[in-house]
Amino acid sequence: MPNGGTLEQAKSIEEMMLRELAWLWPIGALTLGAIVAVLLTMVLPRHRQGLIGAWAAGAHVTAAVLAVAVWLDRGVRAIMEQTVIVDGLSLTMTALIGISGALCIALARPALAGTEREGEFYAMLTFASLSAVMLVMAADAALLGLAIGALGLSTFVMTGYLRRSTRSNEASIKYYIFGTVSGAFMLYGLSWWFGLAGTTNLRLIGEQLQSAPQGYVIASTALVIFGLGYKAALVPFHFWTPDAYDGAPVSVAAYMSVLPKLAGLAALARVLTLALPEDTAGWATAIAVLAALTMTVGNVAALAQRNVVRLLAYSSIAQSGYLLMGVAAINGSDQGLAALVYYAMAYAAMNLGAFAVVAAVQRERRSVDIDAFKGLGRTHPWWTVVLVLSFLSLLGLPPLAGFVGKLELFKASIDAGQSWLAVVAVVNTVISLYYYLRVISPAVLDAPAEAEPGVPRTWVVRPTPIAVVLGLTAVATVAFGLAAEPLLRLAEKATMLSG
């Protein structure tokens, strides 16, 4: 009989697996992606090498689609003992990785075509973005733990991809040392808590912790939040950004001013709201203020920025603060969610947009200092206006995407009483006028560097992959703002399991 009843346990436990995996179709394109990826590099020449950022986007896509089609045919529910959590956060993020990811492969790939690595790159931003799914859809502490681990060090590789360039090597190194320290601070405080709670399983810690010793909730807390906000690029988390960006190349800055920074934030919107039920300990206040630090420290540190790279890592740093602000307002409204996922959709697109520029003037003119782009509105009139739109919407100017995105948090942030947290985004957001204007105004108004009197103006676009992410880029920054209401919809779906 305990043979049998063995047995029988192990096959009910078989069936259930079989079952779920279907759930877990969007994991399996990029886990695919990634080993094919790895096997092709070991393969083919150099010279057809491509073919491997052609198999990574197609991956990429892939995932992007099967999302929504899970979405839309299986609906959302807790698997694996609810170890993951397959929601409409966790699906729309999928597809926002997906779509990022293979814009970003399009990003690289001028750059890198014919370099002795660059296969092992493709398959090294694909195991990223594997690892940026799973720590969104995480739900226990220990795949929290592994899927923060795996995508720093994925990207680690990925920011010292130009191993000749000290620079490059510097900024890898830093990279790699805070990542490992805040993550050895993160996986502290997750034993705490599997400590106070006997489970690693984050809706049963936050049973637990709810009649835990405040003290040891708060510490615990910090530490987790620490791992996590090093990810988003949170103040006081974020020192390794400017050199990380700088130093790597300019994709793969895009990359990491995107992807693991929407996924740590989702991350932490789960986390909080499974280990710390009912705002906890305070949570909610204590993200409110990392949200105020975290605009306005990566606000004022861009006013003095001449290269543009750093500049934008700044005001990435300033993006997840106003992103934060959707976290913060979740315990207290129910439109914090949806404003979060929302923003994160439009801060991609304008975003990614903007480094797809700064990408273009760097192949071409040598330099990301603001003196570079003097003239580019009369030499490349389509990289300036992808530049303006990008950087209008990161201001938040209507009607582009980043104004509609904005106002939500807005709103939420009032909705859930942290009113004075939207009084600081908005005095945050005219600080930042200076900086994206610095940039704009001599783009547009000043004659090109080179100081030649008939420079011809370029209307012609070429289908070149960058050229491929300027349009799309473009396209979804302003489409995303005028036709705002349907992904507002699209977001308010996008709920969390309760696990």
Second form
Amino acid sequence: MPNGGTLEQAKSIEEMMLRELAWLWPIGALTLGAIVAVLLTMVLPRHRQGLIGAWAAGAHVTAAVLAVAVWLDRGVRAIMEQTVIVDGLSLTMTALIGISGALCIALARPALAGTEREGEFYAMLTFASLSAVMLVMAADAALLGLAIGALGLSTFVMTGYLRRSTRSNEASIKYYIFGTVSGAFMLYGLSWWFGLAGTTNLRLIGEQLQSAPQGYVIASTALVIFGLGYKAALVPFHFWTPDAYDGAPVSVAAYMSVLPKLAGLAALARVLTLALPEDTAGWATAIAVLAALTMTVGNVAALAQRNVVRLLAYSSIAQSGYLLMGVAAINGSDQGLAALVYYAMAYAAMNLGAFAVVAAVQRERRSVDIDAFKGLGRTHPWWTVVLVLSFLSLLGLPPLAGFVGKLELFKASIDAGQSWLAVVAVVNTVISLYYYLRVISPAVLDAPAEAEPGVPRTWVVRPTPIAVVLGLTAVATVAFGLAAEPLLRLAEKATMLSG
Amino acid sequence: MISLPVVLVAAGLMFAIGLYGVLGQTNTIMVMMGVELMLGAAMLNVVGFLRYSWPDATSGAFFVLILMTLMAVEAAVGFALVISAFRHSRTAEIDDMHELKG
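Given the form predicted on its own, state the structure of the form predicted in complex with its partner chain.
Next comes the full complex, and the chain you just saw is listed first.
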């Protein structure tokens, strides 16, 4: 009953919506977490603001736990007049967002401790995670636009956190301009979808678009893909990525390379299947071409990088390309979405691990150049173990998580009749060997660069929050690979509700 | 007599002018104004469709309200970022931003 109806009908809908709030517990946890964090920043003195970080991390973990609880206890359902879809995909992504967000807070804490606006940072990060969760649950054009906008705004501010740094300011302004422009493109595309279908509900839009004039459908769809593609850093909408990651604090780069990206990809998968069912406008092929472009450009550009954060930025663009293979295969193969979900989990673990090592190195050696990684194995064996594990997993070496994930994506691609894309991906994996090894080999083989022979080997990893992130991500990278079977079965259950 | 095509063309022109502003201006504030025009075009589009094609689709009205909110918040955050950068480097010109390689 979207429009009109009697007062009784309105009342019964209202009662139903109140009951349906029980499906929104994860969103509630993050909302409460963010608002209370803002209030705490006003009350707590500066040296106690680390507590807000603990509070925000707690809210993230709670959201993840509640997502699991909702799935087990209440099952999946499209709620709020089909505006919000709570299904396997969105709940899995919510749990992933919750845990990754908490790890990013742990990564940020040592670097931010004692800075001016520490508490606001955690609040902003929680708002960003909240918008990411809304993005993966959105089944309505208005909510989709709101979530994309809110996610962008909170990440722009996080990027510019280091107010005294010209680089940080510049990164946030570039990111802001690119983000708002591509958001405007997407909203203009959505306004056309509304015009063609007469509703903002994505599933109903999907029913209408099949009979709408094809030219308009293709043009407006391209605009919508533009907006979501920028969130996921797809080529050719990727130009902001290396600058934003480079200028932002390392923990924010870690955050942006995982949460908005995975949320954007999940939303892309949902929007395309809901609004363009049965491959309307031939989007599967368009997405496959985008995937091939994204992984190739990302990998080739990464070859020349000497700054490891920029290298990881291009690597994350290439990884978006691999993830996009899953989106392209959704229609042609029933394995596409499962492969996407599994690789999203693997990617979160290994990429956060890689960024955690970079954060640790930057903290101690004040540089993120490749030379700063020289001789890391001599001085910090544990960092090096995590570095090697996460980089080899990003490369896709067995038995690590990245290998299983890539294998599943390749299988899905071939199953969907896009064998050429699988070939492109294999060639790309070989290219990526060069730059991943370029960081690993000086770390493992070389002696430390400067005249610091006095630095003893230390098996103790400090500070503690970074040690926790390093440990958890390394264990996850190995465990996801070794125990792939149960995880893949879980990923297969993370399906989309068709409305 | 104003009809749907007139509204759509006007919105399309607004979008194009905004895009020209984004691509052609070098001052961050002017670029932001271009983005506002582009968002305004999206709103005008929805309002036009709401008025002439789908007068019963109330969800479209909410869409416009959400867009308006988004536009206002986006402008606020944008000005905050520009002011923060300006205090530091005394410029709002994009061409002066070349610390990062792009």
